[in-house]
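Next up: just one chain, as structure tokens, the form predicted on its own.
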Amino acid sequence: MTHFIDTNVTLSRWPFRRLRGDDTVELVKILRHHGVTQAWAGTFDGVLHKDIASANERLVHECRQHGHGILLPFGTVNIMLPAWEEDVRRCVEEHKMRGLRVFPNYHGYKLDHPDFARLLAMCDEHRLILQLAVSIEDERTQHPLLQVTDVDAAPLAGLLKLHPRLRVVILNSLRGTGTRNLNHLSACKNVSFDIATREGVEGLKTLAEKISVDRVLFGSHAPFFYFESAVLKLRESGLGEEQLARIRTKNAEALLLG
């Protein structure tokens, strides 16, 4: 069986509709069925909940209780809430997390916010992988009372000049106008991109040619997207087996090793 490290799954419930796999037990069954050996898991609770500490605690509990050794928790930090630094501390010291996931558009800040620079410095200090979700849901299907535009990741390029060792993963960024993030960040060698929103004929092949296959990660955005759709992107990519192996597992393994 082909094996995968999925760098983009999310636990708990999306507030606007039920999803196939929004129960952790069900999601883990899907992942194991398709050969996933590790999945980097955030939590939908971190998107809109104000009690981030509790959201992260539930995430860790779900990963331990139902993850069967597959789920690797990535905690949420919201720099617009008081004492967000304490949430970073808990993620590092209490939960022993390997990375964080942030949602700047849902949390109401842009990447030129001074506290975002502080968060980058803390992630660099603690050797955390930082995952930045550019989007969660296509703007065309969003609830009319929660219209959220994609994150403009352009300022990140300048910020990362101060943190050349910091490992950053851009999630859900390669759909439509979101490709501008790729143009701004393609020169940043410590930035990787997941494939969840990459579309088009041989879309992965052109992506790998633009930024190097070593910076392309398998990410399904499950359960929001069907896991199978990410697998199909690999099958139709036109890439060779060694390149596919890098996307499926090797690049993620290298990021974890730091």
The other form holds:
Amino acid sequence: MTHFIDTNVTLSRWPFRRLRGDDTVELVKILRHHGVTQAWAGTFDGVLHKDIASANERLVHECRQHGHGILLPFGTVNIMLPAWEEDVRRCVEEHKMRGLRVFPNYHGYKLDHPDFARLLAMCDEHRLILQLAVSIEDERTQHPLLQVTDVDAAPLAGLLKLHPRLRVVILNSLRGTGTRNLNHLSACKNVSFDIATREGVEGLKTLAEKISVDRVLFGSHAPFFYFESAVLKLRESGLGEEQLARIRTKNAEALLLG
Amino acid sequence: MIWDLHCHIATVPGRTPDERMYYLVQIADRMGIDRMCVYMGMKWSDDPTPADFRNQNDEVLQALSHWHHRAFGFAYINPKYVKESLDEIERCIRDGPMVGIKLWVAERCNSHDLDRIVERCAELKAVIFQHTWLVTSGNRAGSSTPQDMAELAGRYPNVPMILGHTGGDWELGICAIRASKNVSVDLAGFDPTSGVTEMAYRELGAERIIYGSDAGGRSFASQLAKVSGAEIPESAKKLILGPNLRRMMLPILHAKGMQA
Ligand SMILES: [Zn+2]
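Write the structure block of the form predicted together with the partner chain for the protein whose form predicted on its own appears above.
Every component of the complex follows; first up is the chain already shown.
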């Protein structure tokens, strides 16, 4: 069976829809069925909840309790909340997390916010992977009372000059065949992209032509998206087995060791 | 059997319609897609003049010319120009190889400008495909909503038509046309959000759902996943991937003596 490391899954409930797999047991069943041997899991609770510490505690508990050893928790940090540094500390010291996930658009800040620079520094110091979700849902179908635009990740290029070793993963950024964030960040060697929202015929092949295939990570955005989408993209890409293996597992493994 | 309701040559690589069609067929082969419906020309144009849509249809006719066993063409028309659109239907469908029409965002589909177009398509048994998208922040003028489609479908309850993109905001789109039994939904061209196909299956039944991709703006992969990933019976998946579209097209294919 072909194996995958899925760098983009999310636990708990999406506020606007019940999803098949918004229960951890069910999600893990789907992931394992498809050969996922490790999944980097954020939590939907981190998007809107204000008590982030408990959201992260539940995330860790779910991963441990129902993860079958494949779920790796990526706690949320919201820099717009008071004393958010304590959440980083708990993720590192108490939960021993390997990385964090942020949702700047849902949390209401741009990447030139001074606290975001502080967060980058803390991630660098604690050797955490930072996952930045550029979007969760297509702007056009968002609930009328909660409209957020996709994150402009361009300022990262400047900020990361101070943190050349910090590992950053941009999630859900390649909506459509749009490449705005990609163009701005293509020179940042420490930034990787997941494939969940990459589109276009042979979308992964054209992506690998723009940035090195080493920086392309398998990510399904399950359970919000059908998991099968990411798998079928590999088939559609026409890439060779060696490159596919990097996208499926090797790049994520290397990033985790990094 | 997989038939793809929704493909374009505007968004794939290649210098000519022939090169682009060849490319599409290569990738379709890789994904197990047997037939594709192709519409609109080498360059997007959302409010085309008659000269423009004729030219776009010529490009599609050229693209199809070596691939009649793999691809079908829908004529792109603009209801703002009723007479010229009707003439184009005669040229491309009655006298040419095309089997349907594509309506995009030039004019909302509840307009009475569509009446004669729909009536002529019904006579020819041509497939009627209408792009729809319900944008939360508001639609652009000319862009149809699923509610507009329900209005049109209500005026012609015996004429089959297709709701493009399931209305985009699919939870609303499905409900808007639920009672319009002559309307099927196109699964193409929006994110592979989990649950869409299950809801369409629950509310509309398997027979009113049609797979399409919107390639090359979309991948075949993400759109096929809406069917393969859905928690619905295998028999329903089968219908959605091909037979539903084939059933809708058989009358015109037979009339034209086309094999399918
Ligand atoms: Zn389209």
